[in-house]
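Take a look at this single chain, the form predicted alone, given in structure tokens.
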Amino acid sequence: MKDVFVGNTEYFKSVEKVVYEGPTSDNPLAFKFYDPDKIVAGKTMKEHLRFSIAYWHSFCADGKDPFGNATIDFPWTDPDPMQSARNKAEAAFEFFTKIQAPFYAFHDIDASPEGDSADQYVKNYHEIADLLKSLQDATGVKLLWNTSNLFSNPRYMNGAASNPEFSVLTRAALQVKTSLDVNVKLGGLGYTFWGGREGYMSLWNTDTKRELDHLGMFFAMARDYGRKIGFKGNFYIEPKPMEPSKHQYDYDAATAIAFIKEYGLEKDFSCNIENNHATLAGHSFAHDLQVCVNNNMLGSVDANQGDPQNGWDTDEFPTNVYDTVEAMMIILKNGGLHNGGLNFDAKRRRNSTDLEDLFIAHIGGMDTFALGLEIAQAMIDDGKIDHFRRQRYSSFDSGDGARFEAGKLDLKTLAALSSTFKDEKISGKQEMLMNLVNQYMFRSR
């Protein structure tokens, strides 16, 4: 990545680059354990983290929620709505340089206007693509992942690729088919599909094995197309259980999975996780992460948490380090996040309306992820908890419990070794391992 990027106009004037300067420093604007060049595991922080900025939360959401108004101003906002998204891109530029974060993520109409026509909606596109493009050259910043925003305008009421009426199927190909010749030209390394619409809110009027097999289908074409134009990345599946339908077909990481598979798509689709979304579904982060890498599907992360007291999708900045830890114990086990990143689907609380609680809300978030990943490559290291987990399953490693796993045993010679069974409890030492996570968080104070 090249040094700051300020385009026309500067936007963030009063923040310039933020840099480590470690966990005693009282500036707000600093990062306290994010140092990017720091080496953990044979690779820099930066390596591992692969920190993405969302546009749509960074630079769209203006504090408006369902009791109440915008709150936050953009200096950037133009009565002309091309103007806007030029000026937009400048800022989101100025400020991934800033922050430091090598990657950005965005919905087709975070970045361009949809205009009143679908010539309008690509004509827009491609020329907000154009300057995106100019902007990564300068900067070195690259695209994560787009998506297509099939859910906020009432033509997607009952869905796009799940909807009853044919016609608004086309018009949903036409946003994502557009949003792969973008991604094309940007050079992203992914693409994203969030079904906020694709399910169904009663079952009296849906059809939902028609439903889903025509998301499968739209999916199968949307890969076939990718591939045909030279789409080498990955698609993703972004689960979540309810809201704003009441029931989405992609309820969790199993049940997206699951879907992949039913369709034949696991060649070229696995899931991006997140944790709000992993929590409304009754889950942990760590669940829904542990699954996907289970079934060699860990594609990328929206790195975020929820208010366990509010039962909707608050969308916060990470600030949880043992949601991290355990996360980054699960990712580093995978190897890390490939072609995938941390990619902030996270935004700022309605009642922070200074432009530099964008930077403060980042720095935290990037500083938890650093914190998860140090203690987390600790404990790998230490081999404590692994050499537990081990051991507890010990009596697969050998003998029958071995010959057992290969499966060399039927039911009938199972049952017959139930004559060595000895009735004894086995303790799983829950309370003890939790008390050495303790230790190794807390161990430096």
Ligand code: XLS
Contents of the next structure:
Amino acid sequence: MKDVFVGNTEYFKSVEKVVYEGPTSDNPLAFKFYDPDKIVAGKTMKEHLRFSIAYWHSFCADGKDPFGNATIDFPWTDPDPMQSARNKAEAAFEFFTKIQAPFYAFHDIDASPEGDSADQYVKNYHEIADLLKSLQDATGVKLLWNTSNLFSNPRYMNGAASNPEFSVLTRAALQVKTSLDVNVKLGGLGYTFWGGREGYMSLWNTDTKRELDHLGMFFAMARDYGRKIGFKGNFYIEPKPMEPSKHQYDYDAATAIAFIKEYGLEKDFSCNIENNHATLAGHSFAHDLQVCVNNNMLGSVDANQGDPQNGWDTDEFPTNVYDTVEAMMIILKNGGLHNGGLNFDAKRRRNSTDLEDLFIAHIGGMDTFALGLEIAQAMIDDGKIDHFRRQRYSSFDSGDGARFEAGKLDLKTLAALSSTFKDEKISGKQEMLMNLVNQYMFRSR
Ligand code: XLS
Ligand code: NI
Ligand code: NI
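The structure above corresponds to the form predicted alone; please give the structure of the form predicted in complex with the named molecule next.
After this comes the whole thing, all chains and molecules, with the earlier chain placed first.
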């Protein structure tokens, strides 16, 4: 089995490389809908979907929650933290290869132990990065993005780049600088900022204007440094409204985009949209994706789903095909994911304790997006929904409507045209369109 593990030990011995067996297969360890080499609209499914595995959930999250201890055992754990990190890297690449994921993503301290000092942090990180590089070379798996964890360590309890104490910013800068150095070493395609502590718990002790200015300044510095050392990828801001902070500055796509533009970052920054964050903000996944596409700001996607009964980030694997059809519809119209990917920022439940559950969870997520892709493409090919939507705006295609769009009317003229107002009801046909979506979804293919 050497072709599916490149390290010294095979950690997922009970699972072989996962392959497509089709919708009637009863093998839980096979793809039912994701057929990597199948061509959809001129590209393979693999090229469309650009799946990425999240290091933190898959190889670090051990099932701890605020009420309970770890439930998940990782066979690579070693008493020496550096040895653990080396084993974990080998296990991770075995997993990427067996699940056929072309990309991965990590936080600095998911991959490499923080150590007791800043120097140790940098040294550990570079040593592990060298190993990751050799594993990338051996497997062909690429880094979608990395990021710095600026939220777990107590030093960040009042924020990182938006901390009211200057010296904390310097420590955050060390992490971001080192992550960018490592990114360039690994040929990463992106770098993500997710600011769990960049926000506030109380307005009574917070100068939000000053904190936002600091955050904007910090991001500009990261951009300048990255470009200087040869980072050619995209910087992403990952919006989230709250959790752990009561309010996070990058609340949703619209807020993050306004921030990006306000601080002059639009050439280098775009958004990394996560389904469960969009729903926490009171939107849908599709809403935040569409806001990004409207602004040419769709960078990458954290593919997961929330639980409608819970008001927090449950980070579940995507299984809701309605969500992925809507998402893929928008992504396809955006010309694809470009440099971004579908990164499974998702974890198995803490009582899914078999090692193979990690595979089963990802298989479900990949199948769900493959279904989304095929159904969305069928809807696009058929054109009924697009046609309906275009028709709805056809009064702007010619005559005064077109002159309005071209900016050739003023308010007085527009008001004068009210003599042409047609006082009749025009149905929005929502139910008809939703029934049509069900037809595309459930007709036999
Ligand atoms: C947390 C975020 C986090 C980012 C990376 O809610 O989703 O996992 O994706 O820091
Ligand atoms: Ni995320
Ligand atoms: Ni999240």
